[in-house]
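In the block that follows, a single chain appears as structure tokens, in the form predicted on its own.
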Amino acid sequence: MAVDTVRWGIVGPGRIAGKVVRDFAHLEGAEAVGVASRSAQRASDFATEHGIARTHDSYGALFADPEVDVVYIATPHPQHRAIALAAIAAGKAVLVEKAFTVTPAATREVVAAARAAGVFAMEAMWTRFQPAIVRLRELIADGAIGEVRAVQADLGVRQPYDPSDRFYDPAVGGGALFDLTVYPISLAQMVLGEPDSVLARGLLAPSGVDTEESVLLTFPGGRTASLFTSLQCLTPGQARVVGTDGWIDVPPRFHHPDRVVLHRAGKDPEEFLAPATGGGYFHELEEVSVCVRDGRTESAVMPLADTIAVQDVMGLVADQLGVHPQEGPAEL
């Protein structure tokens, strides 16, 4: 599918969707034209706030809208699989909010459906498109720190236990894993590739979701990633990539940084400023829009193989922690 102006539909008009949609103001050749919610009032309120022309009171109605090219899916994690499969079956390209699904099997199912249908699909891992992270990858590729040996990252928030809070509700994919841990795992996979072993230890809330975990990934050649996430304590949210000739710091918060700092032995630190456009979501929206406009079915920056690899790691983490996420049905 090659189009001139890429027309977007929004599924799940909540907090994150509101942030994402605001960045369309910075984007040329793409616009949000429709929004769907099972609550007609919620869809109407969102459309009014963000200047979106059409509303739908079911997801299926949005998928049937011929004026929509791409569907951005921002519902709770367990609904991603069913909604993405329905959108793909309708021939729509999809941008699926991270975590892509809550199980490795579901991720493979969605990827297989997109490839079979020949439509674009991508996980909305905005970190990979942040200009500072792009610079990080360039520095690594240029050999600025030699051979990369390790990744270290943390990401924690203080979210006191409340069984009614979405963070602690297993029915909506609560817990640290899908909201927080996905970020450092994706960073480590981006830098080091697929791990050959995963070791996870952590804590569970009374509701059964994970509240905190330490994850050690090992990679071929003895390389490692040491990751920590928490819903119990606020952490700096920083990352470091260590190589044989130096290291690169990604200051807080590493999943949407505005700079990276290169440290090389015997030299002064070098800071590379690279702020994001808008709220930082512009860059992933631009990537999807360009890919769809050009008729591509995957992003080279966030390929589906990487999403599968990250979901496989999360699946092993869940198993070791004793978390049992379930893909949920979605009323289409």
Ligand SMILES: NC(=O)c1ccc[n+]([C@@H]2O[C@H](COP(=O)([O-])OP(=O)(O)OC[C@H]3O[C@@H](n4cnc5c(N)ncnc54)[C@H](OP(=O)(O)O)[C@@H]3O)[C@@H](O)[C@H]2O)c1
Contents of the next structure:
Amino acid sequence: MAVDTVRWGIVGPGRIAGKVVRDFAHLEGAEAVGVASRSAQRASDFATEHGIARTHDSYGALFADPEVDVVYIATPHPQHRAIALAAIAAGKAVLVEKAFTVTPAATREVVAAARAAGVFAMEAMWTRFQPAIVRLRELIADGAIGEVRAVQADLGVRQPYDPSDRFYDPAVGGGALFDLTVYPISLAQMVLGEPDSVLARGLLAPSGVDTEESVLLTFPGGRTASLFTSLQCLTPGQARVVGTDGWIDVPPRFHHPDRVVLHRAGKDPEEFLAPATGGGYFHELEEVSVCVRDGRTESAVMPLADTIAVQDVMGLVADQLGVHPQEGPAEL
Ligand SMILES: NC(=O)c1ccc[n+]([C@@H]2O[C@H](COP(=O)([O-])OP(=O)(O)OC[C@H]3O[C@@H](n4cnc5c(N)ncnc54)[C@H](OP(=O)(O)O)[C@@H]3O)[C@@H](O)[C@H]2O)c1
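Give me the form predicted together with the ligand now, not the form predicted on its own.
Now the full complex is given, and it begins with the chain already shown.
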């Protein structure tokens, strides 16, 4: 597909969709042209609020809209699989919110479908596109901290137990794993690659979803990542990448930082300020729009192989914690 203005459709006008859509104001050559909700009223309200021209009262109707090139899937994670498969079958490029799916098998299924159809697909892991994270990768690649040995990261929020809340409801992918732990696992995968072992210990809520966990990943060469996430403890949300010649701090909150700080023995800390544009979602929207315009089927920054690697780790973490996520049906 080669198009001039990349035309986006929004699926699932909830909390995150409302934030992401604001960043289209910063984009050139891309536009949010349509929104689909299971409710005509919600689609219409969202369209009015955000100046979107076309509304659809079903996701399927948006997939059938010839004026839409890319679909942004912002429904709860157990609904991503069915919606992404339907969008891909209709020939649409897809940007799928994190967590991509709730099982590794479903991630492979969506990736296989996109590859077979030759359409673009990407996980909306916005962290990878933050200018400060781009700087982190450059510093590491330049050897600023020598050989990278370890990643440490935490991400905790205080979300008191409420079985009706999305965060604690298994039917909509509740639990720390898919909303929080996906971030430090993805950061570790970005820096260290695929782990050769995964150890996870944590706590379950009465609804059966995970409330809190520590995850230890080991990588070839004895490198490690130690990660802590929680739905019951507020934590700084800080990350640190440690190498043989120093370390780089990614200050809170590390999944959308505005700077990184380089520390080297015998030298003053060096701060690299690199704030995001808009709400920080602009960068992933720009990446997808450029890829689609250029007829590419994957992003080099957030490739599908990395999404599969992250989902494989999450699958092992889920097994070890004793949670049993199920891909849900989606109302199309
Ligand atoms: N990147 C980020 O910073 C970030 C932040 C928060 C969340 N997220 C991700 O974004 C996704 C959505 O999170 P959210 O907080 O925006 O959720 P939300 O506010 O509950 O919105 C989800 C939307 O999905 C639609 N939907 C479709 N099937 C549904 C079902 N069975 N149950 C409930 N809603 C359903 C609903 O829209 P209609 O009924 O109107 O169609 C709803 O408004 C999750 O995968 C989450 O991990 C990402």
